[in-house]
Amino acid sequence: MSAAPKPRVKIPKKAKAGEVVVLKTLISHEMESGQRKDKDGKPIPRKIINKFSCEFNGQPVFSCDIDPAISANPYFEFSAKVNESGTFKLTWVDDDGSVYTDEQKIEVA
């Protein structure tokens, strides 16, 4: 059994009010499509992250559904306008129902 995926998130620690910041995320995950077979010819079960979302202070910023065709270790980069200090909450949902989260604070002056 493999270890739980560890998300890596890069978000600025500080920003000016009204600034657009770039958020970068990468999560280590095999993203097995379910279409390959093991050395004995048995199908390898599908195991992908199928949803990703980001909220800022509880409000949605970005979300997407992920299909089996995405590569291992999915990377996302997107922007968000920040008007106040707060917390970005990023969430990844796996086929098996596992949920991986990361929270990052940003200070707005």
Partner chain sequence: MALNRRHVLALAAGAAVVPALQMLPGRAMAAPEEASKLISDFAGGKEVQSGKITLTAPEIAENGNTVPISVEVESAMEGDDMVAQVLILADGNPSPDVATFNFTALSGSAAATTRMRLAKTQNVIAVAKMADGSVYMDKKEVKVTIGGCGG
The other form holds:
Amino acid sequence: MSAAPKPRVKIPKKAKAGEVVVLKTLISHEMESGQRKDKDGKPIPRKIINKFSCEFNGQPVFSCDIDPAISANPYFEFSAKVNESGTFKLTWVDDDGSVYTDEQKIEVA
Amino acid sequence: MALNRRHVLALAAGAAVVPALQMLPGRAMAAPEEASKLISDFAGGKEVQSGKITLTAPEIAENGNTVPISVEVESAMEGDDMVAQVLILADGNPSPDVATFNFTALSGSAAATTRMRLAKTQNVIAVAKMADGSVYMDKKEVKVTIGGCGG
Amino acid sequence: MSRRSIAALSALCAGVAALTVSVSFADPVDEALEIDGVEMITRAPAPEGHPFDEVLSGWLFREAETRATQADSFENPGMLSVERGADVWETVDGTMGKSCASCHDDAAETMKGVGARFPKWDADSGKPINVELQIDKCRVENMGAEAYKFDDPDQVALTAYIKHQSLGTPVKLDLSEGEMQSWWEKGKQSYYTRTGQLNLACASCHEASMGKYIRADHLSQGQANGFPTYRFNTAGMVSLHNRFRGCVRDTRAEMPKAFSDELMALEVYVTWRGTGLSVETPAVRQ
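Here we have the form predicted on its own; I need the corresponding form predicted in complex with its partner chain.
Entire complex below, previous chain first.
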């Protein structure tokens, strides 16, 4: 898909204090590996999302250093332990320096 | 793509060549040795043990472009019992590096799922490094098949 | 053709012949597909005059991981395209300052069931019209916008978005409209005509060899109910005409143009062959 990469995030809206919630994330991105060649036989340059990270209220929760072997439209599922209400911030970094983010609040009782 | 003899032999032999990971000319496919070296570098001199970490991957990948994998490490994820990182490798890809998961106390559990590319049938390897430096590994062979046709 | 490529081609033909002869057959799975609480019809009694007794969704022929990816509407990467389609729906385009939403409001209401009834008869052109061409017609006539180039990502996204509003609805064409019946006949003829250097018809794989393996692909009935489809093969969305052209290319024949009379007739016939199956757009396939 050649529009701007679009994140898609699934995080529960509510949780109990101390609960471990599951986060699912997707972003549209071709993840050009650098291994393919074009019709004229020239290598197509690598262009991938090379880092994904998740923070909660400014604190790191989980991150992934990504290599070209991760599939197009990278999918990550992981967990977070929430002790208080707040905001998850998801960040994806492209080889070309672009940064894509998404945020979602969670209410913790 | 233009049909050439290399393609036909690859097809006839049943080997799968995933376009995204097709080799550049003159570059050898990664040997398991390259993966082994990355594992020992990651382990930093510690013994690589089995146990604690479970890698889940399909036995047969319907398409090498998108192979779901999961890792889970037995750990309370608090105090001394913490997972720092999990390294994922594929020992038959052009480059064995796949991803490194970085966990924290806020992770809640040392578990993650993603989708990866496999150029051919090979082992997917997951290596966990605990906060105390100890290292655990799991490995699964994934058969990558070549499709029929179309599109 | 050079001697080398003839040799290569013969090897491929022999290979294909060998692989289709060394038969392994597997039943499609016996499983239910539920997406967001909506039960999908993946098996249905075939309509009158159909070569099969039962029509089966391609979903039943895929591996467990592939099936699971479609069953979860969050994990389904095709939904990224549907979301993009939702954005396009709201975007003003063309000289008349309109978006799809300007006339069609909330797609969830106005497009419900619509995708299950295309292709339809279009009196203006005197031909069947599919969702892609209907979008182009609206754009040109009602928005003062340009028709999309075939397989423009926005065309695919918008088609996926519209068809997705019919998720679960059984496919049902009205062949009594206009000359739909004669286009159905033409499509049927194409379906059974062998083409290309490999001399294969749609029916060779999707009827005569349904359930068998071609290399490691489990051959389905070749249904259209899940298109546009997210394919792992290309790690992207694939439109129906793109798929038709790809299959024809792989018989080593010249590909008909997208939206040509030949492919429109084929779309009518192939869609009919899936009568009763739920629209699954965006389906997930290998």
